[in-house]
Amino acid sequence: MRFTSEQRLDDGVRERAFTLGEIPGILWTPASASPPAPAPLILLGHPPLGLDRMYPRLAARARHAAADGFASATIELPGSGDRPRLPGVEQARAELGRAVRAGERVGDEIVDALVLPLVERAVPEWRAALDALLALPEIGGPVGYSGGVISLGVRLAVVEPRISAAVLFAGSFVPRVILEEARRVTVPLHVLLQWDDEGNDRQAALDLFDAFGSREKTLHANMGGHTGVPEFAAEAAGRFLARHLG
């Protein structure tokens, strides 16, 4: 991991851009984080729209987390930003759009082609980033995951034992193989679902929640579209992570 820039935000949060090989990322740490008192870490998931576009929302989430004493980090997803595009994903995205506009059922093959290449590439990168982040003296466990793509979060919760709890955003299509993997998730979960999300298969999200093997799991459903998560719902998700990571 190589840090490429650093700034102090107006609330004292330290923001550092980094690269991990060819992967860009951002680390936010509260002013209280230090080697004698390392901060717990939240991995901030996000849709594959590019870090530049997602930065305002990610930074806002990181600052809320820092106010509770948590460090936060994120990385550029495969196929996003200036990273090479994933083969077949653009075609799958076009086929998805055509099916949605026509009011047709989105086939499993389209969902697989759209989501699985991202999951297969991104999960090992997230784990490598976690290795590097936990090697920093001011960062410690436990570790949480918060955000989407929900399939990525599911796979990470299955294969990464250092994740102690997760907040998952239900707002994307879920391959059947991920639905099966969800039965192996055992960490505490808090799932956010926007009931009127036009780009989300609501029933698939409910089926996924039902499949999770976690003994502690909460579904927080709210009226509204994809980006309309109410403030009280976001605060409840923050309290959930604070309870399990604090």
Contents of the next structure:
2 protein chains.
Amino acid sequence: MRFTSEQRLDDGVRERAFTLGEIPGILWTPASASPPAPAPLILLGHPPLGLDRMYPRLAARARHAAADGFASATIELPGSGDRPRLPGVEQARAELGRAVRAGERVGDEIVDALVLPLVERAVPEWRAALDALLALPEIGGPVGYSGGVISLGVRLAVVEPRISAAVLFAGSFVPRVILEEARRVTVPLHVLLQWDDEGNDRQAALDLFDAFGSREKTLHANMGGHTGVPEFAAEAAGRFLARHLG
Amino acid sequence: MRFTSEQRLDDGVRERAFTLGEIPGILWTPASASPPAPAPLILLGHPPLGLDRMYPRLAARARHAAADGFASATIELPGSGDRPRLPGVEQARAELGRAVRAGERVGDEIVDALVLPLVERAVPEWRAALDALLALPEIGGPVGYSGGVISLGVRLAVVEPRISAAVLFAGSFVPRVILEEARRVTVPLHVLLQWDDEGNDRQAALDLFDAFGSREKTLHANMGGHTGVPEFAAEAAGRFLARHLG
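Now show me the form predicted in complex with a further copy of the same chain; what you just gave was the form predicted on its own.
Below is the entire complex, every chain and molecule, led by the chain shown above.
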């Protein structure tokens, strides 16, 4: 992990860009007394639209997390931003778009082709990022995962024992293999569902919530479309993480 | 409205028993500076088990509300406590119990016979209580409704314009006529659903949530059975009311 730039945001939050091999990422740490106490870490998931495009929303979430005393970090997803495109994903995305526009049920093989290559490459990258981040003196633990591609969140929650709570956003298509893995998730979960999400199958989201093996799991469903998560719902997700990581 | 007894709870909350005609009730008002500012009011709904039996849970909710600066009040439901039994309801309850134990679908006519007489008698009583409570100098507004028989909450939210937000607990059978009325509810709603509620049909609860006409409606689903609402979910419901009544 190599830091490539650093700035202080208005509220004193320290923002550092880094690269982890070829993968760009960003780390935000709270303004605090020196020497700072090691902060718990939130891994900020995001949709595969590229870090540059997602930056304003990520930075806003990081500042909220910093106000609760948490560091947060994210890395570019495979196939996004300046990273090489993933084989087959563009075609799967086109087929998905065509099926959705035609009002057809999206086939399992399209969902698999769209999501699984991303998850399979991203999981070891996020784990490597976690290794590097937890080696920094300013980062302690525990670690939470929040948002982004829900299948990545599910897989990470299953395979990565250092993640102790997760906020998941029921906003993307979920392969069958991930639905099966959901039964093996045991960490506390806070699942956000936009009730009228135009790009999401509500029943599939409810089935996924039902499948999670966690003893503590909460579903917060709110009105509005995919990007319309109300401010109070974002705050509730923040309180969930504060309760489990604080 | 006639006050019949008064006590101060440990935390300074003033608890007064009253009667409204033949109907017993309880009013809790926050400890506050004198002269106290008029407090917003939360009507505390409850299942038809009798105020005496429900008292510990109601008092706990009232103390939480008082800590947020809210008065709260409740009255005995028709057919509960020392009030005369409602015709047909005992038989409907027995038939419902038999159907549930036999694993049969509970017929609409049983649900109607169980719930509608209660709702039809209770609604004018709760509105009369509201008239009396809002006439007290220590009670201002706005008014919220929280918990209890969901069909009563739905009907009150439709017919009583002084109610400006409601917390509803998806924990009872809902007559078809109430499901239709739900479309006419427009106040902000916070709906609690116990995902594994043994006495509740999850899909019916989701259908009811979907039916509500409110632009702001939030569903909080949590693990556990009917009486297992986690403490953090009760706190979130309190924050919802504080946001809308505060």
